[in-house]
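Only one chain is included here, represented as structure tokens and corresponding to the form predicted on its own.
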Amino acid sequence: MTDTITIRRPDDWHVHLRDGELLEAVAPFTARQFARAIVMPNLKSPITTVAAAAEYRQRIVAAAGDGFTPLMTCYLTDFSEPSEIERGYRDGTWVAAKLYPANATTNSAFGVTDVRNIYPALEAMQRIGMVLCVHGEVTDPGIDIFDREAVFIERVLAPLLADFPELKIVFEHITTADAADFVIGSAANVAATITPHHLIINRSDLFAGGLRPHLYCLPVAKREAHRLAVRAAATSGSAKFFLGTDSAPHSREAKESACGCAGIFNAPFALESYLAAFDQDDALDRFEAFASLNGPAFYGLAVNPGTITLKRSAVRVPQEVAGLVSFQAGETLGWAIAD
């Protein structure tokens, strides 16, 4: 049985910092673990601007401390100028667009309505050869919550691939089968991130015992088989899929209200959770290629100089981080960071 395990120092590819008084208080755990981040643009005044997105670079790098680097994102809209999100992209103020369709998620009210209003900006991206991220669900509400990722891939994701087969696509935070299938079935210019909790959680998980608001997140947590899937997905050593926690943080009022916020966060101990899974199923020889070197490779960037290494040892999570509820608070894991 291994004991430790050492790997490139790994970069998350899907992050929610927020920012403010929350920024400095979650910042400093995605560093602790990750050199890189691709940080998500969706606050309450999105990103959509280079000036704004240096800014918000800069407020990060305050919050986090030495050692980290956020990669900073365009939040598209149906009016997304093509020359502003060029002009970011050359300079290295950005290096990914986000596509939230309209009110699919937290901060998303200013997404696209419809994605052929930003079909100039995708013939662009495809150009330049700027990674598109992508919030896979439709919001149709006669569409079953659950059903919304697989009808998001027939409906809008398969035709804009059609449309634009060399764009890079990054399908992020998968839940289904449908879309693990999807990838591995696409081109090498598509892939997909994998949060720990869609490795650990499923539907049922949300209503154990009662209402579990903390494991409310979207896309949603999907049956078990399509956990299975996923999982499957993540450990398969396939260069298609890498880490992104979607770690996104909200306070324990936000979630315990009689409309509660969509989003787990799960910072403090991704890496760990992450290893887990990977631990169970037998495939600690394949974590450092999701970890540490599937996202450098599909976005053209250099793998981190750095190792990091984990111990087989037991850590509990405690009830509150920072004043916030973490994914799986009051559990004990079995793999922790050794100083």
Contents of the next structure:
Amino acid sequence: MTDTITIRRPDDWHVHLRDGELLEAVAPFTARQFARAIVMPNLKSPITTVAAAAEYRQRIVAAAGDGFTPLMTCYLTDFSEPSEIERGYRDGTWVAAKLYPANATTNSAFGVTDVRNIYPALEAMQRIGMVLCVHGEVTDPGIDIFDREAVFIERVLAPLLADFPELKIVFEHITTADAADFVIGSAANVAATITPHHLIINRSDLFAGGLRPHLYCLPVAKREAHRLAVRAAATSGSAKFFLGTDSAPHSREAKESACGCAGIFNAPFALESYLAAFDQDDALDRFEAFASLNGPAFYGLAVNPGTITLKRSAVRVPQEVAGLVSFQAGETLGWAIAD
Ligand code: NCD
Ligand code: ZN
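With the form predicted on its own already on screen, would you show the form predicted in complex with N-carbamoyl-L-aspartate?
Complete assembly follows, chain above in first position.
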């Protein structure tokens, strides 16, 4: 039995670091585990300009400390200017742009109401090779929440790809067999990120013994067959799937509320959670590709120098971390980062 694993330093290809005090509280957890991270731009005042992204990056570097590189993203709106997007990409301020369908999730009110409104931006991005990160859910209230990802593929993503066949697209935090199959069946310019929680929980877990607000995120966890399909994709060894935690901290009060916020805070033990899943599926030998190699390859970035070692050892997730409730709080995980 393998008891230690050493991999290239990993990256997180989808994280919410927030701003202000919350940024200072959570950034060190991501920096402890990951060399780089794709930072989501859905602040209360979304990051839509090169100047705002550059300033936000400085605040992240100050909060995260040395040795961590934030990779910034641009929040797309109905009014996104292709020239601004291209300028920020060419000067290295951001590496990707994010499509939030308007009102799909936390802080997405300024998102895109019709994907045709960003066609000029997508044309520019396809031409310069800039990645489009996609929150893949329709917002039509007539569509059952558990079907919103699958319907997004058919209504939005497939037509978009037909119009932009070369655009690099990351289908983020996939939760369904439909999404995994779509990515597998697409060309090499379509990839997906997978969260630790979607490898571990299904929709019944949200209601196990009572309503579990800390397991509520968007896209919401789906039925067991979907979890297994997503898990098979993650551990398959395919270069199309890579690590993206979607760590999305909210205060305890905001989660434990009559109308609780969507988002799971998993940054403190993300690698440990992922590795336990790969271990259970006898896929330890595929973990490095998922965590450290496939993402850089897709983004056209170098792999990180240096390594990280994890060892088989019991680690208990505290009930509270930095005043927040972390994913798997109170549970004991089977792998720990070796210092
Ligand atoms: C995210 C957040 O809180 O910013 N919430 C979530 O449930 N994942 C937004 C998002 O990625 O959907
Ligand atoms: Zn997210």
